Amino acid sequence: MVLDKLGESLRGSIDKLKKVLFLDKKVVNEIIKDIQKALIKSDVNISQVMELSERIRERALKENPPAGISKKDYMIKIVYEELVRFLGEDEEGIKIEKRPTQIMLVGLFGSGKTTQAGKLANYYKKRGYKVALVQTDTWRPAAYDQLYQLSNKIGVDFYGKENEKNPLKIYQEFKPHKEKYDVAIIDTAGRDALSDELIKELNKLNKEVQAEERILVLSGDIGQAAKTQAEAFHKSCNITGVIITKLDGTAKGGGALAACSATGTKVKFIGTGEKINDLERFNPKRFVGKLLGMGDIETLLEEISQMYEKEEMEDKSKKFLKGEFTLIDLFEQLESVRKLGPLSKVVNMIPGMANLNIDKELLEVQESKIEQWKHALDSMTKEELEMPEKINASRIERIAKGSGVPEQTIRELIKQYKQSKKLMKMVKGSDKKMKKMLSKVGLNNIPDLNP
């Protein structure tokens, strides 16, 4: 999960809050100290932490909860709302309103501009847009090859000129073709620092491109320095938003998110890993929901819907929620989940699951076994696949010999199948319980798990 340690610390504070019998000034201050420590460890600017703390303290001590809601439940609501406000409050994505919508990526060396260009192209292609990648980085020797390879991997059109040193000429060669596309993503050159030379080059290119979006790509591991970079690029290029990369586990990512929010520059996407699909729209409400263990079912369902037709997805969801699925259904589901990213990431999107403390090493082991399970399934009969309950010791021995998979691994597959049915019931109950709690404190924006 993104910002694992910060999430664990904040969930610990919420758990402590849930256990107290009475909420008084002493308890409020203790909870706030815990939140302060968590944010400071995540490299958030101390003055920002203090401002956030004071808002939480003032509301917790002065506001009276509505009738029927306890003070501690109301404080959970206050913590959630203030963290959302702290990280930008409202989502502001990139709107594709004209054809083409041109997105120009800017940033320093090492921020991951070219990689994010590929991720953005993949993101919009999966949503049905016709996308072009345009390489105008004439400084970094490997930039041309990298973006060309990414475009081939994703399956989008690529424009660039390997030996051309003038970025304007490269874009001008693309210009007559741009009307063919819904989205054009222009990858620009960087430098080690925001020099006058870079500013001059970007301004010339932007004047020619007249991009609808000018997105600054920032590395999450720069922490509080994100604020200085965001302000400097905004002043020189009039940026319209930010993508923060390398947020998968980095402690300093919290500082980058908070710093951008402080400048008034909206974070539009966050990079959550190294794979091409590891890019998420930044929604402060969903993000804080995940940090506090409330999950992010909306994003999970959105990602799943990219792989299934709506009707097929609804049918599969109903079967799983009722526990009416076979070994084939289970394997297809596991394969689909793998495409969404690590199981630990998916689990944390489900409301309540982050609080169950599921062993991450166990999840990693389960991922490695899926390929072996596939071989075992290939050696099963139609009857065994549809009715796993009939698989006894003699059948396991036969399947093991036919597939080359150890008998113990096949037993684990059958056990996983049975546990999955139990897990569906647990998730269903957990979601209802979580929804009831959220509704109680007025947080109704987390969607239902069940259709």
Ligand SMILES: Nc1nc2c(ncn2[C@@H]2O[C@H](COP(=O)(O)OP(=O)(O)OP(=O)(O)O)[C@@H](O)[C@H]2O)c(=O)[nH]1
Second form
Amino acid sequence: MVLDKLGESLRGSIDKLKKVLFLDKKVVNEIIKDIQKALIKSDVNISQVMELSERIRERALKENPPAGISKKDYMIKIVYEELVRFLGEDEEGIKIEKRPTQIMLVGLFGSGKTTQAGKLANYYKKRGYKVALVQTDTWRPAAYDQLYQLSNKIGVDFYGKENEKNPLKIYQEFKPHKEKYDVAIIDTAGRDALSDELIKELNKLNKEVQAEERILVLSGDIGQAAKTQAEAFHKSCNITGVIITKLDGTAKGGGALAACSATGTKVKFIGTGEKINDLERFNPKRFVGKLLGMGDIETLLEEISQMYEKEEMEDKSKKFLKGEFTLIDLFEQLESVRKLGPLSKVVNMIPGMANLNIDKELLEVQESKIEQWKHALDSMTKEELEMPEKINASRIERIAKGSGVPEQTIRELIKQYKQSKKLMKMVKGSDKKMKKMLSKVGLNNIPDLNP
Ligand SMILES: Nc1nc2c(ncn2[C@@H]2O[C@H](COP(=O)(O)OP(=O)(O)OP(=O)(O)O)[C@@H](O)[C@H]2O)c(=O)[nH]1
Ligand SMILES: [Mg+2]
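Beyond the form predicted alone, can we have the form predicted together with this ligand?
Now the full complex is given, and it begins with the chain already shown.
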């Protein structure tokens, strides 16, 4: 499992959070301390840890959850969101848009370049692309064999030259064939450190290959030192992203991931083992979800977003019932009711509504007219939308010209608005039975209508 220690500790904090009776400042601080410890153990840079935990603390203490969601659950959401942000927010991936898309892998000795070259070839072959593997590493004696064997195993074409000392020459022999492929993956030689010699070699190769993607392969076990490496390689060959490998076997992987994100270097894939299939596209949301215990988080996020929707609807209903509504509110209400079916039918579904003796025409809005109203509303000024009473004949003429909607239809819209407002007054003046009825259709939690 990737970053299992970090995941274990974070899940531990979440469990602790779930168990407390009441979320107060003390608990927030305690949970944050746990998270800090977990991140520091994973070799995340201290100032990054502090920055992240400050954000979590501030939000947890300041923000209020929507009604129906506990503070504890809301804090879990905050922790999730901030960790996702911390790790780069959105998935980057490598897009195969040009044919061929050349992916050049660079990095220090043993970081996992050759292995990832094989994994990537396998990844793209499985997705139906025609792939070539090119070995330009003339340093490591076994490099040629290593990649050759991988290419046989995967079943993709291989280019290389066993006793050639000049990587440029090897690439030049491949170049006339490159058009045959959708994806060409170019493995390069590493060194102990980013020496001048390696920089020179990479610069030359870089110029010749002109790869769409220049990917730095970093071993996760270097932890926060990933920052210096990413910066140095970026300077020498303007890398387009990184692959962090060996996340299966190191406690320091969190540091490497966080360091890359801090330098703005996009993590495109992660290596999760030695086998050919042990490569994952890096998606911060999925990754953090898994770390925190996927299923739980998804259900929770869904619940919270539903509560927000409910709150918003209730707010609108309250305004509507108080008669404090504008043309925009009217339109929104009509749109949301329209989703339930034709208005006349919707009204019939509400028990007791018929007894109110509402003129049926008052509610029977022709479906096609709503679309025209939308255009008319687009041509109105803010003042007109908020105070429709101000819309006189000359304004109607102007709105009609601007929207291409007949004046008559605009007059109907205003009539509808006035009638709805009248209806609201009736609702306001009605008895408890009415309130009961409204609660049946979900418009509950409404403050006393006759205070
Ligand atoms: N556990 C684990 N091991 C990996 C992963 N990726 C690569 N390795 C191992 O790391 C070692 C080095 O991998 P290579 O692919 O040869 O590294 P390299 O960057 O090509 O090294 P040089 O050619 O010497 O520069 C090998 O033993 C791989 O099996 C990974 O994601 N997880
Ligand atoms: Mg290699």
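Everything numeric in this text was worked out from a predicted model, so none of it was measured. For the two forms, the rigid core is made up of the largest set of C-alpha atoms that agree within 1.5 Å on superposition. Numbering follows the first chain given and starts at 1.
*So, does His375 move by 2 Å or more at the CA between the two forms, with the core held fixed?*
Comparing the forms between the two forms, which are aligned on their rigid core, His375 does shift its C-alpha by 2 Å or more.
*Is Gln416 one of the residues whose C-alpha moves 2 Å or more between the two forms after the core fit?*
After core superposition, the C-alpha of Gln416 moves 2 Å or more between the two forms.
*Establish whether a shift of 2 Å or more occurs at the C-alpha of Lys390 between the two forms, with the two forms superposed on the rigid core.*
Yes, Lys390 moves 2 Å or more.
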